[in-house]
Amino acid sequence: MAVKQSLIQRIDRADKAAIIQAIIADGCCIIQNFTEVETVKQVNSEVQPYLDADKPWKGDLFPPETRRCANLAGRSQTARERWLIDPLIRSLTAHFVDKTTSNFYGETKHTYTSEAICSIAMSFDIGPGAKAQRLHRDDKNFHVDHEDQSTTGYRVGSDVMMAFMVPGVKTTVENGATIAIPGSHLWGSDRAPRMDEAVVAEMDPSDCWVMLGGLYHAGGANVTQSERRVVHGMFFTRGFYRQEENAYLANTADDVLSWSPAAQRVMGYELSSPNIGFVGFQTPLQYLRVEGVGDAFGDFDPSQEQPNRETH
């Protein structure tokens, strides 16, 4: 069944407030006139080399005809300097993402606050002929147990991660442009998403999507004949969704792969099923050893795959 137009809000950076009232109630939005065109331009042509020197994805996760830039902020000095640090995106992320407590040290209460950080960086561009993405929400990474909100409205703080996308390129239904369910941020964890309840996110390059972690969206089909979308995106988690003391930097490669498989495994150098943990597309423990993944990316997590990929 075709998506329904967007009946999402778009909204002025400028308007900040209204922003937060929008993320409240639907979970997501466009922010207008976020970026300049010429600074979209530029991150495009400081990724361009690597979507073309990326490898097709035999899995589940990606549509096949997609290519990506990961280690957006590594890659684009751009990307990095104009969008990752963007006052508005640190104060979004400070409003929904970041986590503070308070706690007895000794008699003295003490408040701290985990601020939010960049989980991951990454540019997609995808071509003719891609299929739809199944929709999901993309905190299945960290677990998240829903709780049913449809009657107590939301609660700011239940969400543990946000994205935003910027569009290189206009995104269209026609091309690809990302799909969501406004307001299903607020479903808890039973409740399975149709399509006929999704509704379009066409963007200029100027504009900005963001959405909470508990949104389901998907990327739409791209049912040109020519035309590519390429979309850039940055997903923002909770800072201490991490390991407390850094044993990636602590350690070498060789003395990481002399350790037993049991202790790399504890040290967090296989992935957290589904996604999180990858270099490159490539395991911590494929990318120590250089053995690079063949012609091809597959499914970290099979278990995550469609039998008959003809059928999404």
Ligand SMILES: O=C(O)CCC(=O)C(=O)O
Given for the second form:
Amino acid sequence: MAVKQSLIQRIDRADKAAIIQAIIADGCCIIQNFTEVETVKQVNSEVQPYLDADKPWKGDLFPPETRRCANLAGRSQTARERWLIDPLIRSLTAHFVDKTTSNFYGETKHTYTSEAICSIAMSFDIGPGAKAQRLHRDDKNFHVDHEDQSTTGYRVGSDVMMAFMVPGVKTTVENGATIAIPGSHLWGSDRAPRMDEAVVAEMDPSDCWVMLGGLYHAGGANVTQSERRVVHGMFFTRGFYRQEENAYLANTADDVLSWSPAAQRVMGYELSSPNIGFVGFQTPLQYLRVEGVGDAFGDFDPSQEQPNRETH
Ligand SMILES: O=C(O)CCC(=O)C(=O)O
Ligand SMILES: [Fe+2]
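Given the form predicted on its own above, what does the protein look like in the form predicted in complex with the ligand?
Everything in the complex follows now, all chains and molecules, and the chain you saw is the first one.
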């Protein structure tokens, strides 16, 4: 099956079947008329104080000109109550991320469905002068072994993540619109993405970018003098990608800080590499100790390889 398509499909939110087909074929699409422009403006104003208060990044995850609003669900009532629970998003995460399996309890067969949950929701504000991010798959954090599906076609259920990104401003190739390689969700883990394979997902406020966790993409470079590129991202994963017992709610900060470092680690108060379990861009232990991170946040894991650096 020839699946590579260079153009990003733009599909109205009313046509759910076509959106699903585009995601299967390309790993992504732009949903048009996803939301009202007024709703976007409301979310923009709710996150602005947090973007203003954010610090430059020191490391490879983001260029230093970006600002972020983490904990979007907690900080923007509008993003949480309008977008995070949007029935179209729920329908798409049910299709691509929910997991159903059957098991026997004795001779009785039980079937369970684990519903997708929001893994992270964050606004990204790319400032003038920022270089592009490196092309990456968001599901790297979940250690997915991607098999090459370019000849078989996409198997629904083979991704464990999907993302939705709503632009807060008109995004353009100049101001850092998201770039992506349609069809790269089908690639095996050993294929490296190249910048010349990527296309630009320019969007208007009211659109929404949707992609699978296995799609190569990146925040673009902002070559404007003064435009800031704001996008609000919501990332979903399997509902069981968390610990069975929730120690974070069962124990106080003082309890946890009195434990041995080995006990803190085995209970999940350090990060799973890369990136899983952070809070306010710190490890849970830094957060509980109210340490702060000084002038800048940094990568949780230093880059393991330093390939050619034409993209950041
Ligand atoms: O800002 C963007 O367009 C994408 C950001 C992104 O891909 C990320 O931080 O993982
Ligand atoms: Fe990403």
